[in-house]
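The data below hold one chain only, encoded as structure tokens and taken in the form predicted on its own.
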Amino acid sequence: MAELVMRDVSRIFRSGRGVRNLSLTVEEGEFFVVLGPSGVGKSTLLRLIAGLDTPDNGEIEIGGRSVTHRARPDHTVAMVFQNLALYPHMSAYENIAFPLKMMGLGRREIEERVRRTAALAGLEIDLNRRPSQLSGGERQRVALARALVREPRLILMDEPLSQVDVQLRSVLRVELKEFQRRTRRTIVYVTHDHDSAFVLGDRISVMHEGRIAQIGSPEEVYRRPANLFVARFLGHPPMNLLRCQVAESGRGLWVNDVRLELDPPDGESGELVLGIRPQDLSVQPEFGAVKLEVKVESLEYLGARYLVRARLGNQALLVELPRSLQPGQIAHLYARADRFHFFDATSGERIGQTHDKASTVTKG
């Protein structure tokens, strides 16, 4: 049974921002990540699910029940905010217990549920300590326990790891994923951080300008981006996108005055956009690989690898390699034909090797 269903939901503000004709389904027990840059409508989406805002049109269901026009707070949904929103004057115990007090539960039941939920959240601290006496990771776990204590069907998380340092964020991501597996709760998690999305998400929804650009598994959206926005947005460094022309014969491509022995998708002609990830290029020849002759401009040492900046024709190309190249040299790079991506130069939509239409939403 689907835990969350949104059908053609829109909420547009005077600024023109918001979400438009948005449809998605989140399954019970799924860790669903909403990924996108600032201002694309991610937080608006969470507020609509939480009942903190009402859509202009469309339908929202949680657990098979319509919650589009809720008259009161929905106790089946809990939210963890970006700043965690812990009460500084309360102890960890009091913070966790606060939602239960608002529900009017008795003292004994509150104590039992707080202790049980703290254990589920992995809290091994003196619950009498206040937030200022806790580490960043401990505060995160208190916020999770407070969200879980009401036993919600759905937990919403608005970039809760964005304010911790990179090293702690890496540890907390693993703990959060384990928390979700242990509690089997459905989580909708909003972030702009690619690494968090890939580590946490069973599926990822990439948002762009208030719409869903693509939904799929982490590997699917990375390896088979549905359009130019997803291709540009996902990956460090980003995918190389090169304007090219299909040869008159229909075989091979021209990147400016450089010919590539790479056939376009069947039936394509004229101008296309060719994509290749920096990690998919190599200096090692491989049988059947496509060869690119480039001029090296500069390089950056990244520790285990080098980031090489080069030019193919007059277009910039980024390459990640395990060895350095010399600025100014002409180098040969190689990539398997199935590592190249083709996009329509006008619409920006993917051509060939089509993504799973059942798992994407591009209309609206």
The other form holds:
Amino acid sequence: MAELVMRDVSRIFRSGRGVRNLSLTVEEGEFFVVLGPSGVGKSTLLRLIAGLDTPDNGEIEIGGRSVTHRARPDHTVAMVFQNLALYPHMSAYENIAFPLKMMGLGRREIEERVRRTAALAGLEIDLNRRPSQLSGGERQRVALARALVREPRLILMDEPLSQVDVQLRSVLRVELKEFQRRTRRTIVYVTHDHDSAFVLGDRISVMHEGRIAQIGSPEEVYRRPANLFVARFLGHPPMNLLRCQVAESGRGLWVNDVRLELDPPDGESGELVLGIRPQDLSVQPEFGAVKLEVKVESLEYLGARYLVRARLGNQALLVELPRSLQPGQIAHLYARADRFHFFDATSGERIGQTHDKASTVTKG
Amino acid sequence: MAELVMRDVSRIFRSGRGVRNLSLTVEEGEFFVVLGPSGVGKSTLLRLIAGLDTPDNGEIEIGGRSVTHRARPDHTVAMVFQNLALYPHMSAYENIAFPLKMMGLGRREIEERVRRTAALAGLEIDLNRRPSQLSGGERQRVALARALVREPRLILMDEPLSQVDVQLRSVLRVELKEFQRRTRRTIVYVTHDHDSAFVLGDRISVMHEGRIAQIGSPEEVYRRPANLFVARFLGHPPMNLLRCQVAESGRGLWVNDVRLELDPPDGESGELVLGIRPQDLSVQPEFGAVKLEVKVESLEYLGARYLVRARLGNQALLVELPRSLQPGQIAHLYARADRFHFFDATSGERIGQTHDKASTVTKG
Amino acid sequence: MSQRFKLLEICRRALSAFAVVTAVVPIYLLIKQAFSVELDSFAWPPRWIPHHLTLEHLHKVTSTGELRESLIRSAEVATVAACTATLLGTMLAYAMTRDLRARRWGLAALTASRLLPMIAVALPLATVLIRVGLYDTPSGLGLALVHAAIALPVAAILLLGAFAKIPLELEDAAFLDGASQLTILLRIYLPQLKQALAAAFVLSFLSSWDEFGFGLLLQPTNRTLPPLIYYYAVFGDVGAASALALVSTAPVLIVLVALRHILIRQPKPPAF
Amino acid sequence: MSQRFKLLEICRRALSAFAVVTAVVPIYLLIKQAFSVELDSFAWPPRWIPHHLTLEHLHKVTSTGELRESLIRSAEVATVAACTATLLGTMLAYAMTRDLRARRWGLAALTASRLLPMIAVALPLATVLIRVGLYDTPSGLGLALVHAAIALPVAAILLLGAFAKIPLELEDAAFLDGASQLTILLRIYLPQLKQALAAAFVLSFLSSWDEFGFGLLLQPTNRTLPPLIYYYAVFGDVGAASALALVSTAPVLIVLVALRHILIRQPKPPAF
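Would you mind generating the form predicted together with its partner chain now that we have the form predicted on its own?
Shown next: the complete complex, the earlier chain at its head.
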């Protein structure tokens, strides 16, 4: 059943930022990630769902009931904030108990539910300690427990992992994913961090200027980006995007004056944008059938790999290779034909079957 | 000729932080990178070289002259600060001209040198604009030009690229490296960013708690880390480090109760720490002769690759693979014997020829 | 290094000199005048160490009923003023915290009200107080309200700083947790504002306790302490005035000693 | 939303009410009293719109030499006080910027000196000024120095905030570029402090211009403006006093109008 439905929701601020005509559906038990650069309207979206803000237009439904114009939020939604927003003057116990106290529950019931929820969130600490006496990971778990304790239908998370260091973040990420797998809670998680989105999300919604640029599984958005924005935004180093002309015959492409033996999608002609990820190119001929002749310009040593800056025609091309090449050298690179992406040069939309989920390619 | 020599230099603050018994030599025309986590004494080191601080002990020589106890810095050293430290109330021109004005040069000579240096630093802007009217990259170049204009023997840089965004950083990095290749200036560059260190440095000095943990070329420190600190600090995800026992025969190793057909360095016995990078493991048998049987625990999709969390014996092992594995599955991984690192379990020092530069392996 | 920071050294010495001239010397002289016979105080060249000590002034001052009366009145006025200023200050600071426009205009109004010449405001205020029957009352309620208005800007700005340290998300979180706005103010904000509230109260109290001009104008017969000291001094009894002034510094000294840790541990400079 | 922020709305209204009561009403009454005949001012119930207007008070006030004399004296005293406070404030703020220990003790000393009761300090100060021959002089130099000391804490804290916005690396960079410490102060710091220096000067000037208590005590015959107004009021000529008070608000109004943009555009709350 759809847990959260947003229909044509808009909330636009005077700065012009906000959320525009946004529609989405989150299924029960789904880990739904909203991914986008900062300032794109992700937090606005979350505040609208939470009831901290009211949409200018559109409808929001949670668990089948409209919550668009609720006077105050009910117990169906809980939120974990970016800075966690733990009450600094209360102990961990009091923090977790606060929502229950506001519900007017009795002391014994509160105690029992706090203990149970703390265990569920993986808290094995003395709950009498204040947030300032806890480690980053412990604070994270207290915030999670406080969000869980009222057993909401929907948990909203606003980049709660952004303030812990990289090492701890990857540990907490795995822990959070495990927690969600185990308890099947519905979670809407907002982030600008690709890694978090890929690791956590059952589905990812990529946002761009207040709108949704693409929704899909991590594999879908990475392997079949729906438009140039998603293609550029996901992946590091970013996807190479080359302007090219379809050959007059309709077979083969011209990148400036270099011909590629790669067939464009049927029926296309004129100018296209061709995309290929730096990791999808290799110097080994057995890697793929499409051959690219490039001029190596410079290379950077990255430890496990080399990042090669090269030129195809007069356009820049980044390649990630396990071995070194000589600057100035002419090199032959190989790629599988199905690893190339085509985009319309004017609209930026993907050309080819974007939404065909059945065709998800397995890498090998 | 050695441009900068530091001999047994110490500068310790009340907090216990600082630089301890540090010796190093930077050659003329070298791009020397000091790499380490924050708070490790990198900036202190730079301030000592600049003459902004005075060592408690030891000697500093620049261009063969002792500068340990200079009253004020001469024209041999210039510095680019982390926040660039451009004078906000002066135009780009006045910023670059300021050091020359302080030297008391005439107006015409100043003008000529400012123009020349601005061109050298790649500045193609209206020099009458203020820093606040410039882009991040332009500000970077103004700061570089101000450091260059007095033609110092030595340019010190304190993470000047840390405040621009990732995309611009990689562009400016390449530009800076190109500039140094062209002009053969001696540069000492301090950073906590592995990528910058690897891309820029002719040699990298890895710092740990005020001391130098290892000095060498990027390839050397990455492929032959001198101790556990360097092994852990360089590379992402970090190197797997496994406690193991040398088999009684002196051939083969035990990781808990799992036997590896991998010979420890001659003459070693008892407990060792075995290191292997996540990227040096593969599921393809032709990848290497050493076979590891692991249990897959979970995996994270990273776009171009999967990060697999597995167990060898009862120790955690991270593997980066281009394809997916099933959680719970028993998998066989392969690695080349020369990709394993051995460290002394108590001292943390590398076992085997650390400083044998001739043996630098080429990856394939 | 010492070469480099010569100018800094000069400035640091100016700082010490300022502290000595504006605080140490007057306090010493005050104590000396309160306990020495008249001649000593005006001796030339000045005598730093008095030859003749006396308790006469202190005795004279404590034996009159006028002192007790105005001591109690000053304390009452200062307490009412401090309570009012702290309460109103909290409300203003809260409004300014959540609302950017309120903050802008609020800060402008608070600053502007501090710039108004006291004497220009005092005359019409006296008129208003006469009309509403609060001029020169034995309780000094009118003066207390005026003192509250004077102390309000500092109290509000101090509390604004304390509010600003509390992330707005805390209020959002409490709202989602089901707390009403009053609950949020009482159970989320106030516990974190304890120190700032104490500071606002103490500063408001002292500013009222020390205030001279409005006291002189608005309570000409039912005097508070500072005008009383002024009258003693003007009528020539400098010794008695000094003894009284010394008594009036008591709460200040208590506060300074009590707050010495907070006063000294203040790493960040204000952003004003 | 409106449901959620009911308490906020109450606070916002308190803010508006405060602005009206402390600034708008007194200023209106002052103007009214300065231009209306005596009876009107004390009429009961209060008349908000005067029936009889007159220029008599203003004429009376401008026709005496006493006014001109004390106007000039007030201006001189305020100028000397503002210059001194700004100069010393810059030195102190610079010392506190570079030196953490100086900052701690400096802020403590500045705060403590502001807490001292004015009346307690005034008596020994009068003694000192009498001894050094600066008591009740026609130029008012003694009073000017006292006013400078009073204004110094605010000036120093204001400048400290401005110094704090200038990164320390700028000084290091200029040092490496070969600048002396004086060059650094004059060519690196001062150009970036212009606004803060102007603000410190203006605030010091106004605080001296408006100061009443010390003026009353230290310049009993060679009066500055506020005590003169007080004497007019005490001797029963409220109309003349009001007219004079109105004149005395002139520089404040000029400053408020000139600085209205800076006063209102202040997005960040102070961190104090």
